[in-house]
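The chain below stands alone, shown as C-alpha cells; this is the form predicted on its own.
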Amino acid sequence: MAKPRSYIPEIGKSVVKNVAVPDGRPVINLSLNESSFGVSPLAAEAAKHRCERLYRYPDPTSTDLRAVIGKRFGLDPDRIVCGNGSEELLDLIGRLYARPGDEILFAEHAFLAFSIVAMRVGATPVRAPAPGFTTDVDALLERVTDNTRVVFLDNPNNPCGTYISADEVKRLRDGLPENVVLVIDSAYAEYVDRPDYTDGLELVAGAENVIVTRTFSKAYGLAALRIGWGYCSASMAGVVNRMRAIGNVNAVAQAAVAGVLEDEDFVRGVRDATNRERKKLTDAFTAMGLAVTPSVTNFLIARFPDTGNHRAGAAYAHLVQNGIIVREVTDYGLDDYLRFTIGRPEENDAVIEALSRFMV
C-alpha cells in the first residue's frame, strides 16, 4: 500500500500552543468548529447529576438514550446507533464495508475524515469533482465502479459549508448499486434553515444500504463528551453494534443528551445566533476584499490573495499572534483559504478588527 500522508498532523495544525497575547487577554479558538455559544442548562445539569455516580459503568446498549433521539426524531430506537462522536461510526462502516483493494468515494474538499478512513483499510480513496465546493452527484455516480463500496456524503459540506438538496441526496442514493454503502454525514444538520434541505433520516426507510450519522459535539455543544449516532436499517444497525466496543458512549454523556434533548428553544436559539453572526463576518470579510463561499453551517471559509502580502499562510501568522486561532485548510488542497468557526459576539469583532488591520 502506498505510504499515506501526513493528515493527523496536519489535523492539528491549528491547536498552537503557547500562543501570548500581549494585553492578557485569553486566546480565541476559532478552528474546531465548536460550538461558541455554550451548553443547555438542561444538559449541564443533567451531565453534573451523574458524575455523582463516576463509579457505575454507563449503559453498554444505550438503551435510554436509543430511546430519547428515537422520541425527539422520530425513528425507532432498534435501528439507532451511538458512537464516541460519528467519527466512531465512519470508522466503523469503513472497516466493516471496505478492504484492501476496494475503492471509498467522496466529494472533493470534503471532510477529511474520509480519506483516513479509507487509508486506515487499505482502501482508495476517490475524490469527485466539486465545482464550486459544491457536491456534484453525477461526478459522483460517474466514479462508482465495481470496486467501490462505500460512498461517504458530508451534507452540510466540511470545510466549505455548502450543501446539496434533498432532490440530490435523494438521487445519489437512488442512483447507487444496492452493494455500495451511502453514508450521509449530516454533523450540521442542525444549523441548516433551508427549505429545501435535508438530513436524509426520511432516506433510510427501505433501504438496507444508508446511514444517516449525526453529533451533539455541534450545535448542541457537547464536544466535550464525544457523543454521536447513526440511524440505519435494521439489519445495519445490528453489524455495527456488534462491531462497536462495549461501553463506547460514556455514562455522562448520555445523560447530557437526555437533557439537551428536552432543550430544543437552546438549539434554535444557537442557531438564530450563529446565523447572525455568520453574516456579519460574511459581510466584513467582502468588504475587505476577501471571497467568501456561502455558508449555512457554524463556520465559513475565506479566499486571500494568491500573491503579495495578503497571502492565506500571512493571514493566519497574524492573527496567531493577535490570539486568535483559525483552520488552515491546505491539507484540503485550499492552500489560499482559511476556515473561521463563527463565534461569539465579541469573538467576530476581534477577527474583523485583527484582519482590517492585515488587509490594509
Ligand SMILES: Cc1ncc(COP(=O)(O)O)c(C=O)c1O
Second form
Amino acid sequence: MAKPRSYIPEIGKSVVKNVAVPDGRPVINLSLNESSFGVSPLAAEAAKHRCERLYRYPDPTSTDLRAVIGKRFGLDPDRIVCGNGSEELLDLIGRLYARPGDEILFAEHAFLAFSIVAMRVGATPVRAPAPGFTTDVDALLERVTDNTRVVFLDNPNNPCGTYISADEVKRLRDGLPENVVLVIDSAYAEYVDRPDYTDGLELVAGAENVIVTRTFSKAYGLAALRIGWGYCSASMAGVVNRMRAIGNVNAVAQAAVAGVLEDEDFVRGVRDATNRERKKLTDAFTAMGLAVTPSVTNFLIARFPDTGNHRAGAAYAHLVQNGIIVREVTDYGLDDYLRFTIGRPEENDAVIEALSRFMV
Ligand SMILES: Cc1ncc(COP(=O)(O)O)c(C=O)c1O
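Starting from the form predicted on its own shown above, please give the structure in the form predicted together with the named molecule.
Whole complex next, starting from this chain.
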C-alpha cells in the first residue's frame, strides 16, 4: 500500500534495547555517551522535592534556572536560553535561521543531529572534510557560500572525541560573515582538561551571530531529565524564546540543575574517573592492535581490521552476545570503527575481557 512520503530519509541507527544475556547478567549499555557515574545526591534530592508538587506547571521562563546557570558561569541570565536537552536548541536554531535552498555547514563525521536538523527544515547539509577526524576550520570557511545560514561546530566532536583549540574556534568565528549563525556545541566541555580548549562562551561577547550550547546530560549526569542551555546575544535569545514551546523545560529538571550546580565536587569526580578509565581502555585496545583515535571526552572510537575475522561488525555482534552494547558508526561513514562510551571500572573491565577473547 502507498505510504505518505516523508522528506526525512532514514538516518541514524536505532538503539538496541532488551538484549537478552543468557545467564541473567545486567546489560552494559555503552552506546549513548551518557555518564556512567551516577547522579549527584544534591540533584536527586532537589528533583525528589519538586516531585511533591507535580500538579504544578514548570516556570515557563526558567527564571531561577537561568539565574543559577548565570551565577555559576558568570553570564547574564537574560542571554541564557534553556532547552529540552541541548538537542532542542540545535533544532530551534535550524528552524529559525534556515529554509529550503539554504545550506547548513558542518564537518564530516560531525554529530548526526546536525544533518537531521538540516533535513527537517529542508536545507542542504554541506560537509567539510575533517582530516584526522578533526574539524578543519579552513575546510569549513572554504565551503561558506551566499546560501550558508548556519555552521554547526561540535567541539569536542561526537563520534570521534577530538577537539580544536580556542584559537581555531576564534578563527572560525572571525572568518564567518555576520549573517551566518555559528553554533558552538560544547556538550562534552566538562571532560576536556586541555589548556588550549574553550567552550566558546567568551566568543559570544559582541557577536550577534554566535550561540554556545551546553548540556546537563553528560558529566552532570541528568540525561533522563532532558536539560540543556545556550548562551547568545540578547536578540538571538529573544527569537529562540519566541520559537520554543512555552513549557519546554520540565519542573523536575529545573530543580535538579540547581542541586547539581551546588555539587561541583561531584562533576569533578565524574570527569576524573572518566578520564582515568578512558586511558585504561585506550591502552588496552591499543595493546590488542586496535587503532584508537585520541579522545578528550567520555567516549572513544577504535578502528578494527577491514578484512578477516576481526571486523567491526563482528566485534559488535560478539559484544552484544556478551551483554555489552556499543555504538556502530556506519551511519557516520566509519564502517571499520566502533564507538565506546567510557563505563564504570568494572564495565570497562568486562569490555576489555570480552574484546580480548574476540581479538585472538
Ligand atoms: C555533540 C552533541 N551535542 C549535543 C548532544 C545532545 O545532548 P542533549 O540533548 O542530551 O543535551 C549530544 C548528545 O549525545 C552530542 O553528542
